[in-house]
Every structure is written in C-alpha cells, then in structure tokens.
Amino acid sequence: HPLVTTGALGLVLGHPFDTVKVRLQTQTTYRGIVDCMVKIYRHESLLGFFKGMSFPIASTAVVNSVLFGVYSNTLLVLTATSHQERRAQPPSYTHIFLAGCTGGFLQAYCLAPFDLIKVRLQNQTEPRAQPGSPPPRYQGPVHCAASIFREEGPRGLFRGAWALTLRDTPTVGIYFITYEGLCRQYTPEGQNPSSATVLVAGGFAGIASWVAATPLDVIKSRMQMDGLRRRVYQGMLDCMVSSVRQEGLGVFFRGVTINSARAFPVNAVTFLSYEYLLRWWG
C-alpha cells in the first residue's frame, strides 16, 4: 500500500527532526536546533533522535487511511464528482477546505493517545541504560500507555487532545488549499498534475499547514506532559496565558524551523503516493 509505506519511510526520516522539536517545545534547557541536537546525541547516541517511533509506525497507516479517506470521501458527497471528472470540474476551495477540516477533526481523534505516548517517550533523556543506572520512567510505547492509563485514568490517555483536534482541524484544510492551489496554478487545464508539481506542492502544503500549526503545537507537546509529576496547568487557556508569562510571544513559535524543514520532504513524497493511488483505482 504506497500510502503506507510512504507513510512509515516519512516518518524514520522525519523522526529525528520531530524529537528536536518536541525537546524544543517542552523544555528550557537548549538554546537552539544545534545545542538541543549536540546534547541528544552526546547523551542519548544516535538512538536517542528515534525515541517513541514504534508507535508512530504503527499507527501510519490508520492515520494516513483516515485523513486521505476521509478527505476524498467529504469532497464526493460535498461536489458529488469523482476524482477523474475533478479535472474537468475542480471543485471549490471552501468544499476542498472543509473537507480537509473533516479529516482533520477525525485524524486528531485517533491520533490523541499515539501521540501523546511519543511525546512521553521524546521527552525521556535518559541515555540508553547501563548497568547499574536507574531505569527511564517508561521501559516502551506499550509500558507508557500502561503506566498513563494507571497513575492519571483513561482520560490521561486523551490529555492534550483538545490541543491537537484545535490543531489539526483548520490547519488540515489549509494544508488540502495549498496543495491545490499550487497544483492548479502549474497544471495545464483538464490534466493531471507531474510528479513534479506534485512534489513541489505537497512540500509547501506541509510547510504552509506546518506553519499555522505550530502554536497550538507548542500548547498540544506542553499539554501532553502535564501531569507527568505534576499539574502545572489548569487548563488550554491557562498553559497559552502562563507560557507567554514566562516566555514571551516567542513561545508559539518553537520548533517552527525544524517543523518546516521536515514537512517539506515527509508531504511531497506523501502527496506523490496519494496521486499515484487516486490515478491506479480512478
């Protein structure tokens, strides 16, 4: 299934970047991409870009099916044409953004626990252990899920969730806008768009969604390790108020570098396999 393995290829080489990142939202101890990168792998080796991937790969391929899924789906009841007449009759970008926004909203909803339980494991620096040393809080995906379903309750499993569904619900509409936009852009009338276009599209429709995203990204990582020994937030409102207290506006904008560059490359392959797959049933 390309979607999936796309999905899965996306994610090993998007993984590092995305550890960085979540360390940059969630703690204060690095002064930039490079410090937080040279203090990861001094301390934690190479293996330490890849904590908390094991749920991620499980989950792509539910979650690209979902998004993409539901994606096309929304689009035929709302335009009521399928993807060949498309071509011929694009359809609008208010139903693209909505049906984009539909996938969104149900993406987020599976994703909360998987994502929540990689943002645990990203946020462990524990080097790989010794003999000898304390273990790291969580042993492994399936140890964490356990160990948050017993010490906060199955809605601990769900914590961060309303950041993410926040997160993901219009930015997955602007990331569907700039994808066809630019394809229309540099597509002659009627045919499907090259490979290129495809990828250079899919890229910017990461970046572009990447961007928007990152604020309630930074709330969603903070969110998500609340709890962890203590509540420090009462609330999305309250860890957005208190972050900026402390931080400065700056805040929202952790990681948006890094995110940018890993959506590029991880989007333009994932579009290029969605394309291929929409033209091999079409």
Ligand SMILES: C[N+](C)(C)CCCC[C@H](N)C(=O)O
Second form
Amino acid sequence: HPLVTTGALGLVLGHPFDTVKVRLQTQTTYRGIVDCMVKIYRHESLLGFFKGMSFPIASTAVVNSVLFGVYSNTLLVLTATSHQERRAQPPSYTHIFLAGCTGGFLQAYCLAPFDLIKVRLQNQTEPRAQPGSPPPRYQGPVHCAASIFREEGPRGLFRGAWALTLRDTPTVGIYFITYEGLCRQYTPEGQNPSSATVLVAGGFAGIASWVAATPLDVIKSRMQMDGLRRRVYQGMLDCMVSSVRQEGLGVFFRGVTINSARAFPVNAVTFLSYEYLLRWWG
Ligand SMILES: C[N+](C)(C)CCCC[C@H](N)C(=O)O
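With the form predicted alone in hand, show me what the form predicted together with this ligand looks like.
Zooming out: every chain and molecule, the one shown earlier first.
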C-alpha cells in the first residue's frame, strides 16, 4: 500500500536526522548540528548517516501497532464509544491522555531492545568496509544483539528501558492530546478531519511530544551507551545529576532542533496512515 511505502520512506529520510541527534546527545566531539554532519560525511561518507536503520524499519510496524492499538482500545474501554461514534461523541482530553499514556507505556517495552541496538550502531564512528582498518565492534544489528546478549546478559538488551518508559508514558499522552486538539480546532463538528489537517496536526503532535520527551531522551541514550566499555553511571538519577554537573541544564535539550525537524514529516505520515486504517477497518 502507498501509505506503508510513504511511512517507510519517511523513516529512511528521517534517519540521518536521528543519527545526528543521537550523536549530539551521547558524544562530546561535535560542536553542533553542522559540525556533526560535516564530520560524519568526511569520515564515514553518506552511509554513516544510515547506520542502525534496519531494525527501526523492521520493528516500526510492530511498535506502531502496539502504540495505536493500545491507545485506540483503551479509549474504547474508557469511553464505551466505537471509532465510528467517536466523531459524533468526541472523547474527553482526560481520556485521550490516559489512553495515550497506556499506549506509550506498553509500546516502550517493545521498543526498548530495538532502540538500544539502533543507538549502539548509530554511535559507531568507524568508516564502513575499509580494507586494513580495524572492524567496528558490532558488524550489524543481529551481531550487535548477540554481542550485547553475550557480554551484558539478557538484561543488557533492556539497558535504558526504564528511562525510555518514563520518557514515553506521559509524552505519548501529549502526542495524542496535541493531535486531537488540533484536529478538532480545524474540523467542522461531526466531520472527519481532512488529509491536510491530519498531516499538520500529526506533524505538530510529533514536535510537541518530542520537545517534552527530549530531557529523558538524552538520559535514555546515555544509559543505553553506558556499559559498552565500563559502567559510568550508577543509574538514571546518577546519569541526570552528573550530566547536569558537567554540562549544565542545557544538556536536557541536546538534539531538540534536529529531532523536531525529523518529527514533523515522520509523524504527519504516521497519523495519515492511522486515520486511513481506521476508516477502512474501524
Ligand atoms: C512520545 N515520543 C515523542 C517519544 C514518541 C512519539 C511517537 C514517535 C514516532 N514513532 C517517531 O518516531 O517520531
């Protein structure tokens, strides 16, 4: 289906932005977005921007089904109105928020291992397949998963999962509130929002939720990288405190600009697919 293709295309085009974000959050060698992009391009070529992309592409269908499925069904339980009745009897924002939080909470567990592997691969700065140079620590996503399992145990695959859950529970609530709020604002009562409205509301929902999620996103990424060589942080709180001590409060907004640029198109397409699927099957 064209929407699935567009969704995958959105992820592919958004991935370079994600890689720059992850590097800015976890490495100290870059002075900013442009410096980071130039260095990646020089040392690793264009391919450097696409490291760690295969697992997000492969897992997005599952992760998004959990997210939107749990959200939609929790809303069904809370409001006792079906998808079709929802336009005539719109659910309250409290219900939308609670359903979003539930979806975010459960989605975080499915996402955690895939996200960890993505972050580990994105942070490998070795140029790809250079004869003579030492190979990178992880050869690919499956090798990365197996190595983490071997070196850090099964729990190693869930490193940073707690921070990820805290990041996503309230911010997925914000995600759906922003989306619904904007749709209602620009749609005549009782009607379905137009495609243009869905795209714009979805885009802004992505930005709003990612801005709110950024402080814990930084901590999550740092926790995921911890344990690679030796443990630096005792836990999430220790990570927060030492990050602020060393880099100031600004550390909580590392990567927010580039991530917002990514979030708009990716989430515009995500919500368009969601609305189409609801109208066909709902
Ligand atoms: C809640 N939080 C902002 C973390 C995520 C919201 C949805 C994320 C979406 N799959 C994307 O990749 O942008």
